Amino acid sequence: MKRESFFARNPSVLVFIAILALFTLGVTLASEAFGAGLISTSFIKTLGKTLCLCLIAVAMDLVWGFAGILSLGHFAFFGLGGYMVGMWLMYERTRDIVVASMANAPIPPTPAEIDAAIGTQIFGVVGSSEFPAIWFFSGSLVMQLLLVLLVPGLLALIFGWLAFRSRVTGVYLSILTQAMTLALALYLFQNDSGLRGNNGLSGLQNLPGVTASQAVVSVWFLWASALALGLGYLLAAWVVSGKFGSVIRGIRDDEARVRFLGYSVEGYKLFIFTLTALIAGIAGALYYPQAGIINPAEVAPIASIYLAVWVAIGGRGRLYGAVIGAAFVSLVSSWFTGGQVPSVNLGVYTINWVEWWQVILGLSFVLVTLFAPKGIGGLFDLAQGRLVPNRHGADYGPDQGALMEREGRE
């Protein structure tokens, strides 16, 4: 019998691929730079920033939808990326800058001078004019770019291999992962820590060399964010359509019967949380040079929440329902904090839509789990009728041991 290939098993990918590339050309034909200029700079930028913010939510259900890993971590992840391609960024951008007021100094400056001058340019807002031993590499965006995957990953890899040697799941896995985020956004908080502790990274919008205006620079980003989560949603396809998929799902609902089946359920798990923590780390890569600035607070714990929260509203165990989930509230997000809704005067009160986004965020979280536990992604199984067949009551499998129906479904 011949095998079917990996779209036929797997339609909903071309067609996501499909609606990706529709959506980037629509975008590019309004934006100032290529099109009509009915989109605005700004806004692509956003939508930029959303493409990214899905590919770290497809992460997010990877590990935690399809292997059942709750990760209050991968946040950390994604601001490691923002941070290594960020520091290249702007070494390269005041290096132009100094290099720019020197050119006509009457002695030119030695190459020591100019690295002494760009390292008070930094980290002067610290009181410091020395590179950091971790800045080693920050003239070198080749270097830096393989940083963007060493150093989440490595740090995913080990904190992975400690936690899942010890078989810590569960809620003290998720508390272990927040204490991971926590302890990382404490220490980058620090002056010392050689990243300009509160101030951040900064001017990351601006390309060294290039010339080209932000309503370009622009759209370049968007279609290179939106090529990372084509490629990253191919990806995460591919990976739980498989065999593969099929081990991680089993782990999910019942890791003690896989482990007796003679499985390795650490190295599964320990494979599929560092796969998600370099594409945490893509993804923050592409983020941060959008959003212009990083800093320590873009990694503390309530992040990595909000991502658990998206893919819990988009419907986690469908990588379509953690692309919509969001996409849909990182857009609704910027709308309320924005400022463009306006306020409801209600004589004794005033609703501030930008102090009860966060209210909003929750309750919708709260109703989601309690009456849509397959969140929005469900609707789409209502309309193609996917829906569970009724067994009524009968067991899954031949044998006394086979789950029931009941417990199949919880």
Partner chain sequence: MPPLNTGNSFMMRILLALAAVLSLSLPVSAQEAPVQALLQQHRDIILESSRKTIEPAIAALAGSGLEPAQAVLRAWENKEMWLRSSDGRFYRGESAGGKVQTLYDFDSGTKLGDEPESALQQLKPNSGIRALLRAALVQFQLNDPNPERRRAALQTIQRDGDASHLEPLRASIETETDPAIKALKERTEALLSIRHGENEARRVEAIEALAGDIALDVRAALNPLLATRLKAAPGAVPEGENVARQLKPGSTALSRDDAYRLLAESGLAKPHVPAADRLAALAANIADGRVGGELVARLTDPAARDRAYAALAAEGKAPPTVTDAEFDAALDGHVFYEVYAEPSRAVTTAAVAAMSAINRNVGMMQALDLGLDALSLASIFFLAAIGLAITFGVMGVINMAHGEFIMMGAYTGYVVQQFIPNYTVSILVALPLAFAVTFAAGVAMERLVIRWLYDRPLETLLATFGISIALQQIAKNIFGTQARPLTAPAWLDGAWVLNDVVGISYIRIAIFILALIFLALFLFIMKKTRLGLETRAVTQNARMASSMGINPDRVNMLTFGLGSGIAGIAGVAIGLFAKVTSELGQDYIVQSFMTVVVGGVGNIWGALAGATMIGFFQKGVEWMNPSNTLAAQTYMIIFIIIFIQFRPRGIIALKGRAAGD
Second form
Amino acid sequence: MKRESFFARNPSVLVFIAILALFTLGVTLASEAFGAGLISTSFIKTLGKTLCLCLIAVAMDLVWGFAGILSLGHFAFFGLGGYMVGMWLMYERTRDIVVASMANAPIPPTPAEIDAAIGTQIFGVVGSSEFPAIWFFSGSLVMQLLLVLLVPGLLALIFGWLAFRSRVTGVYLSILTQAMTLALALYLFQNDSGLRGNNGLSGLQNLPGVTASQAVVSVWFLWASALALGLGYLLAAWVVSGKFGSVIRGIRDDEARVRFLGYSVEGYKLFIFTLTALIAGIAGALYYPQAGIINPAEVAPIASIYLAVWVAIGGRGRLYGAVIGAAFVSLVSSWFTGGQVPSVNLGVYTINWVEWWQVILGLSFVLVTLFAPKGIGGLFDLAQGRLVPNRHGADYGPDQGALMEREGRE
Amino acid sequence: MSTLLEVSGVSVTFDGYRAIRNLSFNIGPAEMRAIIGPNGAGKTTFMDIVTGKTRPDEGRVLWGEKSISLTRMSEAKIAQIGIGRKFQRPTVFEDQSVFDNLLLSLKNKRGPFSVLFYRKTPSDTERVHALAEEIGLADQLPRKSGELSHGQKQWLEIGMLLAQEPQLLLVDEPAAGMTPEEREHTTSLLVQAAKTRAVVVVEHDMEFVRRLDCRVTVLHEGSVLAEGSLDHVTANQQVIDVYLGR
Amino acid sequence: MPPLNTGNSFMMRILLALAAVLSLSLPVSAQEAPVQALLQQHRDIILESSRKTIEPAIAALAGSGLEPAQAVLRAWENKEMWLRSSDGRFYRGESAGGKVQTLYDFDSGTKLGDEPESALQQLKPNSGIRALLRAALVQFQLNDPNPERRRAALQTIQRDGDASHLEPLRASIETETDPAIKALKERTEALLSIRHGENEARRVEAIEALAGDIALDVRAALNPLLATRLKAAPGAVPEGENVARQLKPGSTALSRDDAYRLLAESGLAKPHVPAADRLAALAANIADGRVGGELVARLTDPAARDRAYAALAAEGKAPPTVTDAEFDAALDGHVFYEVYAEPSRAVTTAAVAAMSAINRNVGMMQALDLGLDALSLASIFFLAAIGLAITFGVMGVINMAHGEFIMMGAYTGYVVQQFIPNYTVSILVALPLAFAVTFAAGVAMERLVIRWLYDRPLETLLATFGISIALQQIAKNIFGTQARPLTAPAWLDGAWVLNDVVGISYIRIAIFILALIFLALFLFIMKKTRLGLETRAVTQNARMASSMGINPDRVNMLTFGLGSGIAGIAGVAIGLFAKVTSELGQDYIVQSFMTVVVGGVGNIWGALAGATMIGFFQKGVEWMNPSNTLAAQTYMIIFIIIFIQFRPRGIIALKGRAAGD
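Alt. form predicted in complex with its partner chain, vs. the form predicted alone above:
Below is the entire complex, every chain and molecule, led by the chain shown above.
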């Protein structure tokens, strides 16, 4: 049997990367900062955020679609990533403001005075002016970026070790991950959590030391998000394509069999759980500077359940399915909740889509679960007639590109 | 004859019910052994204990020349030191191809990182093909194993066990639900395997046991009732009373 | 005095002069009645009506021992005392309509006839005087024939009693006939003696008598005795001070800066120049980019700032501040200590002992109170989880919409109250109706969705989650986002108060009883009814059950309906004390799952054990960190995650399941 390259065995990855690149290029050319100005800056931010959501959806698909662990806690890692980068953004920006305002004082301020002023500025809302210990590294971008990986990674490692070690599986594990998320959200809601309680971190859209306009910065972030999604997708595809993918799918389908084959199931689960937590952390770190604000509500268990909804609607067990699900549902969702869909007047009752969108989403989710367990991704199988056996992932259908372009226009 | 696996004085209690009582069992390398017994005799629990799924309340389970105790080891570790187990129901990864099923089972490093960076070597491919030949699935390699027939799945699972290169094979009712031709093939697979390693077969079907032509251990209410050739144990009055007579 | 009032006061003076003349012209005869005589004796200060000078008049009346004195004081306090201009005497006036008063003599109580108000002068005591009058009246009220008045008097004394009350109070104890009031009098006397006892021994005795009593009034009486003030003195603690404790500067109780500030404020050391003033002085003295010999740009260094300021101070351009050495020396040269406001050592010692006994008892009572709180929290969790224990535990179905069923129950209660104004009736109607509504919803959900997913638990979870968000939004669309009230009947208001520490509201007791009823009901259904038998059969072996003629579809449907219906009833109960919003269910769903998981699946006793454990644990954490219920929940969840390590199958289900998987 001759060796084939990774891409030759997984042509869908190449197709995906190509579409992503075209999409990014297209958006850039249509942006206000670098092109024709067809797309508003706020919509570029929405697209950039959507790419981050696609990235965490890929992580979710890895852990759920492939390894069978329905984690209802990955938005906790996403949020933690956002908090970690947010701490640096907020500290540096506040510092810039404070230094600028103090520069006019006749006597130049001492470092201690600057620190105290920053502390008052940041923590005034929670009635404090002291920097909590967890802000120790907030002055250092490198350290905070490292924490983007370390904090979600460590949390996933510890939680996963505890959960998998005690052989908690199935719905129990889901509930346990949900509890973890809730615990984290409740902790962050406290004023003395050191992360400004329910105020969260704000003003994250302003990059310290960058004078470029938001129009330009938004495109930068779009590029960064696209790059992260591309790399994340590559990594995920590589992980699931080989023997490792074989093992984790084996764990999903029959845990005991894998165990009696001599694989330590717990180790694999922990590995994939932690790896996806890292990806989620990175996605969060890219998402929140585009959103501008992060608060504990973002970490609430409901967010993680929505993540599962996206992946399920997109079609789990195939990476592009997760991406399509996240992009489709979150964009349609923001389209509906943004009030851009005209209301329907039924005479006796006017259907306001902002109010009824959640109902539609919930019910369509039930319908997808009942009637289309393969999700949108299953459409590609239909297009090809039937899923060919022995494939790690089906090809893109020819309409995939069209879908992404449609999303681009929205 | 040296001993490969030595189980001595093992007892297990479930919620007041003693599933295994003071069970002792030995098997040497390259030996075939059949375990028979009525329902609830503790056959499956015995396998659970050996493979680490169930921890015995008391007694010793020792393995190999170095007499390693298995009672504190995880299932995966026990599988790695050379005990393979086949379940009653065929359990193969139905979503994956026959080739991948076998490749997954090949004796290689089992750690997540070595698996992640694993690259298929020509010798591994060759070994998979050889195994497929042995279990009679050579032309089925690219098929999804979920599409195989019941008997083919059973063989695939035996093949996966063989791919692990275990020193001891525990096989639970391999012939259940098979056609006579399929049984024939299964018997020869097991007999062939027993030439180089120990094989323990749990079976209900006397005909099948007779064809295996090996020593038989009769379990009853969690302990050994009789041991010897099939003819010897079937002549035993106690065995007739509890099992064959009914 | 504001100019506007001058006319008034002028009039007043004329009237006073007139009255004086009249009183002279009508000499007070020998047969003048005693109270009127007393009033006439003090008429000047009575008419002056000033808080500062009035006391002798009130004291004379109160201490006269004359029977009508009480009536005078009360009339005075109620602004019913009038001075008749014609004879200069004081009378009680009753309004007879128009501007006419009917006058009564104080001594005899006889009616004297009507008089127009123009011929009278009303005495209008200000609030300060009225307070004095009330206090003086207390001694009379203590012996008032009306027991309610006596109680009110005792309350007045407890609220703001003073030394003058002690004597009449003690005197009244003897003659008290009502045993309850007598006990109250004795207790009030003891409380009053703590503060105002005539000597140290009596005060100590009173304190010791009340030691360990956890009532709030005792603590209120003791606390002022133990109030302390921080003081500093050079060298050693002066003699004669009732020292509570000595403090070391630099300890957690007294930082060095605070200690020095105290010295500066007491004039024992020269004050620090505050940092802001120093900065201003530096800023004011900048010349050529330098100040005090230092480059301004260098002043980012605190040491450079100190040097610059020292230079300024040396030049006399700024007040000198304290050097570190002076600072240390000042602190070393003084002792810092807290003194009791109460000078008597014996009293404070007794008070400290009494207080620690009280604190010990309060602690025990708080533990009891906490236990009751935890019990009621546990019954709430149990109520919320019991339906889940059925659907999740017995049927193995994860129902993420369970919380929304709770919410539906609560809204059902709200809607019923819109139609039935009587709260008691409406609750009685709402309970079965909520059951019916959620039972129907549960059956519908089971038929339409869940039965297709019985072998796919994770997908059940997701599908029911979809239903959950749809139901939540529908509720939001119908009822809006603001909280709707679900009012409990009046007889559930209030609380069962054991003492000043332990009290539990009737609603919580009702919920506890409701939880017990449900436990009994569940056990009854499962053990004694056909449905229970069939449910258990289907749970254990569905195929076998169906071959015995049981229809598993029907059993599943009814079981699911039952679990959902109980959620609806729990919703009414929860709605009685929590706000009814579309997110009501969300608040309980995770806890409910935790309850079932911790307790052990498939077992009602497990749900009970889980609810009890979670309830007590959460209250326990809240007790350790009372300010923070959020933290309590965080710790509870972490605890549960760790608990699962040791009992992966929950508290109850562990036994006998070892072979299960």
